[in-house]
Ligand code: ATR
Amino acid sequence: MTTRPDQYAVMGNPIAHSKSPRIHALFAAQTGQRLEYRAILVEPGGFAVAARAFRDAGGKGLNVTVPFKQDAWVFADLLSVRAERAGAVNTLIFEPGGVRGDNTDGPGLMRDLTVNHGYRLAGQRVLLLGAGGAARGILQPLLMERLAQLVIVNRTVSKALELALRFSDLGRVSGCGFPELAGRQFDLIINATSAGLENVVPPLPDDVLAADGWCYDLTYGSEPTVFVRWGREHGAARSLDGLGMLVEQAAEAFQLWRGIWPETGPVIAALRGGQSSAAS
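Now the structure: this chain alone, the form being predicted on its own.
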């Protein structure tokens, strides 16, 4: 009698668009791992119940996406240093002794930007849009790169200020509201808001992107996201979506679960499907 493959999933809302099941299926085939991975829609306020039910049914681990990364942080029994610092968890590992929480978003972004696209962060002026779980997960690795400055901008200014204070010991970071961006320019603008899911761009000044500046959207889609299009329209040298980051952070989660690193390049290429890149 064959045993059931190890069970993994991603939880979020919305979740139908998620490419994570295909990514992990490709990783499993590449590395010879026997597992099943699915996407689970969770209603607001229902994360802890859904995660506990998945674990109790024999699940081995979860990825967590919008809007539950802070719920997952609370749910975990033990946090990695980077997850503790971020106040957000995107990867849960179910172990006999309890639930371990980690955050692979930061390493995923860094590998996509610096390895896959050759971007050099040292000395750059970076603008981070949003102060939620997605932003929290990438702040520490960004600040470790000796940036000239990092500005967090958010509609609710108090959240941007609180987040900047939380990470102020790591580098030059500040928070503000969108009106305070007038007259300022940045070399890299990273969109960590969920506004793109509603097909809107945060209210940015037209001249906020420096000459030869880059744009990076943490979200992705089958077509260029609204923020990727904004970057192109405003003269970005590169305007990238977050598909590469998605694959890179998934690879780190896969390693945490299975103890093996998959190759990401072939998986990114497979997801792009040979079409012109939404991140070009």
The other form holds:
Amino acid sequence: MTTRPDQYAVMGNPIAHSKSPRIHALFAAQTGQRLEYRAILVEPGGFAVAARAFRDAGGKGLNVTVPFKQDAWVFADLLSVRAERAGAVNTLIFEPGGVRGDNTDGPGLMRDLTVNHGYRLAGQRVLLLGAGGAARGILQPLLMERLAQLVIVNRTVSKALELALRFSDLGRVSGCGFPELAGRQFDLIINATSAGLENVVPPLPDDVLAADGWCYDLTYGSEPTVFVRWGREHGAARSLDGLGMLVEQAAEAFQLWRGIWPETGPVIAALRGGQSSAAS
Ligand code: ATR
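Could the form predicted in complex with the named molecule be given as well, to go with the form predicted on its own?
And the full complex, kicking off with our chain again.
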């Protein structure tokens, strides 16, 4: 008798565009793991009911994306230190004793930047655009890297100040509004805003990126994002999109569920479709 493969899914809204089912299918094939992974559209306010139903049907784990990462944080019985701090969960592990919640976004970004692209964060001046859920997920690992400074800039200044305060015990971090960037330079600018959805780049001064500086957009698309293009137009040594981070955070989740690390390089290449990348 054949048993049903272990069940996993990603929940979000919207979710049709999600690359996670393809990524996990590639990981499973590569590592010989027998599992199924699908995308589930959840209506606003419906996360806990949907997650419970998935678990009760025998589901082993979930990825969680916009707009449910805070709901997943509440839903988990036990949180990793990094998820607790981020206030957001993107990976749930269903265990007999309860539901574990983790956040693999931060480690995913770090591995893409430092391992895949060889970037050295120590001593760098880093500017983080945005103070929403995406920013919260990456602050802790960034602050572990002995940066020269980390500045959070946000359209709504109070949110940047609050976030900086929340993480201030971990390192040198401050918050400000866009006008306060005048005359300042940064070695790495990370875009964690959702402004790209409206096809706009936040109002950055033209000289804010230092010579040989890098840009990194947490989002990605089949075409270079507006922020990736902004980086190229402003002399970035590298201007990267978030596809590598997406695959790396998925690898972290896969490891949490299956106890095995997949190789990410071939999966990133497959998603890029063998063409020259969306990032430069
Ligand atoms: P996410 O979970 O993707 O981070 P979010 O929590 O809604 O989503 O946060 C979106 C972030 O993008 C916020 O920092 C938001 O700024 P505000 O806090 O001022 O709303 C930022 N953002 C969205 N659209 C923007 C735009 N057009 N220009 C600048 N910042 C923008």
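In this text, all values refer to a predicted model and were calculated from it rather than measured experimentally. Numbering follows the first chain given and starts at 1. Take the two forms, find the largest set of C-alpha atoms that superpose within 1.5 Å, and that set is the rigid core.
Superposition on the rigid core between these two forms places the CA atom of F54 2 Å or more away from its counterpart.
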